[in-house]
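Heads up, the chain below is alone and in the form predicted on its own; it's given as structure tokens.
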Amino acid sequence: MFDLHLRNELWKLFGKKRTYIGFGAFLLAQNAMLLAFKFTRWQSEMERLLEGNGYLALEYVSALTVALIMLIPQIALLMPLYTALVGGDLVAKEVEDGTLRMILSRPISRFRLLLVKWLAGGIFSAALVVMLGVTALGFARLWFPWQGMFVFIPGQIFNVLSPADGLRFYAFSHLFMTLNACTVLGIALMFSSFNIKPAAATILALSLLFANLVMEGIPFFERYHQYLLTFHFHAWRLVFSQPMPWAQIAQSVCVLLAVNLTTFLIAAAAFQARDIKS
């Protein structure tokens, strides 16, 4: 019965048109960034950076390099937006439409109902991240050759990788991106479990992330970065470091898992206490 319940929840989730807004936005953003990289000074500046450090630019301006360049702003900006949009709808939208009252008339617990919704949201998050990574690499391959990978994040990472290592680390980083997406969705689901509108749940989740992002960019809060959620979202980038900082990655993963568990328990407590039938 649990499998049937989850399958039904997934059917409802992927049956909504707004679920696919993120997929479409990613496709448009990726093609726009590809055109900008190809036909502006963006590519020449990267080539100059490589040559200034003693590397042959033709060997590292590749599909893997460009795909990663496209991922960085989309993971930071677009991915939280569209996961929060779906997470904010999971409970609040059904309350608003009146369908949740009918669902609760069946012999299932509220905890199980919320758990199934959270799992469905996690599957959506994973699908969104995988689609983002696959399409970014696919579109980049249409324009650029399959060669070595150059990773440059100002002040954090400067690394070059072989095509095999680059693809391996590229795929591995998506595990941490998925955890980021699940965390954002869990925060939105938590707010959605309270007595508020779907749009309000989405806005509150994005406001929380935006506050963390702003504080992370203020020099005064540099000593408090360990307490900021967006700081731990950068764990996926650390995969490309040489050597890989396993201790810092493990710390960020533990923090994000703890946030996921905490937000789900708060959501379960709030959902259990709500008077939906009145």
Given for the second form:
Amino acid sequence: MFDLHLRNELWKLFGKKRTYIGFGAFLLAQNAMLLAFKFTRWQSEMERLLEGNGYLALEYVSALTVALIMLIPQIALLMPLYTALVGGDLVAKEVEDGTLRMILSRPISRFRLLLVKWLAGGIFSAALVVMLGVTALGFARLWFPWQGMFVFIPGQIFNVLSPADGLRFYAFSHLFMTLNACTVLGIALMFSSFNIKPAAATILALSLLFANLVMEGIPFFERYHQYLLTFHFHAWRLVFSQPMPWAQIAQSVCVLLAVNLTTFLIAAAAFQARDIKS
Amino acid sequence: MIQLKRLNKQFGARQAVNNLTLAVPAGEIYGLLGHNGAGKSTAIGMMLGQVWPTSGEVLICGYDVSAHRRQALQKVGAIFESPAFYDYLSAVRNLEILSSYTALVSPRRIQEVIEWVGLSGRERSLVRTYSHGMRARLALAQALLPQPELLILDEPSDGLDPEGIHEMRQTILRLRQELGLTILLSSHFLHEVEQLCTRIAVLNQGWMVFEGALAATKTNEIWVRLKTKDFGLAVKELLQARMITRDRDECMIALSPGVETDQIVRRLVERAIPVYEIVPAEQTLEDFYLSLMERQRKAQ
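Let me have the form predicted together with the partner chain next, following on from the form predicted on its own.
First the chain shown before, then all remaining chains and molecules of the complex.
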């Protein structure tokens, strides 16, 4: 029965048009960024940076490099927005629409229902991230050749990779991006499980992330970075470092898994305790 | 089928349900009456395990809903006012989703129920294209899918047109006759309750102020509708003559035991009070309900 419940939850989730807003927005943003990269000084500045460091720019201005450039802002800004939107809807929208009352007149436990919703949200997060990665690479390949990968994140990473290694690390980084997306969705689901409107759940989740992001940018909080969620969201970028900082990645993964578990348990407790009324 | 024992529910400072104890026997159509905010929906919410009681016990089919939700609700179907569905999915998909929370239901059973409620031919349409009446039928279908023994109907006729209300009433009767279900019906439509229910409970501000067979709501008092030139003067005259016990609504009088309408007419005509119309009126559930509420107001 559990797989049937999960399948039904996916029907509900992917049957809604608003679930696809994120997918559509990513496609638009990717193409806008590609045009900007191709037709502004963005590309020439990157070539100058590469050549200034002794690399042949022509070998590294590639589909992989451009796909990664597109991913960085989208994972930081758009992905949390759309996963929070879906996560905020998961419980609160069903309460608002009255469908949750229909479900809870049946002999299913609230914990099981929430678990199914959380898993469906996780599948959505993975689908969103995979689609984001595949389309970014696909669109970039239409405009740029298949060559080596250049990774440059100011102050953090400067690396060049062969096409094979670049693709391997690019694919590997999606695991951590999915974990980020699940974490944001879990936070939104947690708020959604309280007696609040779906929009409020989304806004609260985004506010929490925004507060983390702002604190991360303030020098005073530098020594407290490990307590900030957004700091651990950078784990996916560390995959491209040479050598790869496994300890730091593992620490971030553990923190994010713990946050996921905590938000789910809070959500389950809140959902279990509340009264569902029309 | 349903047993509520000393049930209480408090929302903040407001006591929504007060010490509610009632039992719905198998095979009955049991009416739950009360004004808006009387506590009917809260009581139903507690029966379905959607609202947690502050204290007390709810037994459905012999099982405590809070402790043994699965067993208690296995044979229960429910319909709420303004039934909600996934509007962007088809009726069949909605039925598959909702029924899956009770048990695995075969496509054949879904088709059977669709035919029973009269939605054949429209089952593949998106629910957003459905009229209110069709949604009500779909709500009934989802409630019937788990082959329930108990049906809980919370304002099922709310928002329906007169034809829809009539149809719902006929369906409820069919449910008992053809499927032998026990039905708990919460409704504002007193006429509907009077036609369907065998037993009722009346809630007022969370308290149960009446519980009993519908027949018990009919008193021995004989009410008569009197149309005359001066109703006030006529009442004064008849009270003095001890021919009536009380009056109401500027047109109704309650006859004293043993008094007949011809005696009333004769007395009034003798006192030069013309009588235009005098008709015995049977006491309806509405009369009973209103007088019960009036007594409650005076008691406060």
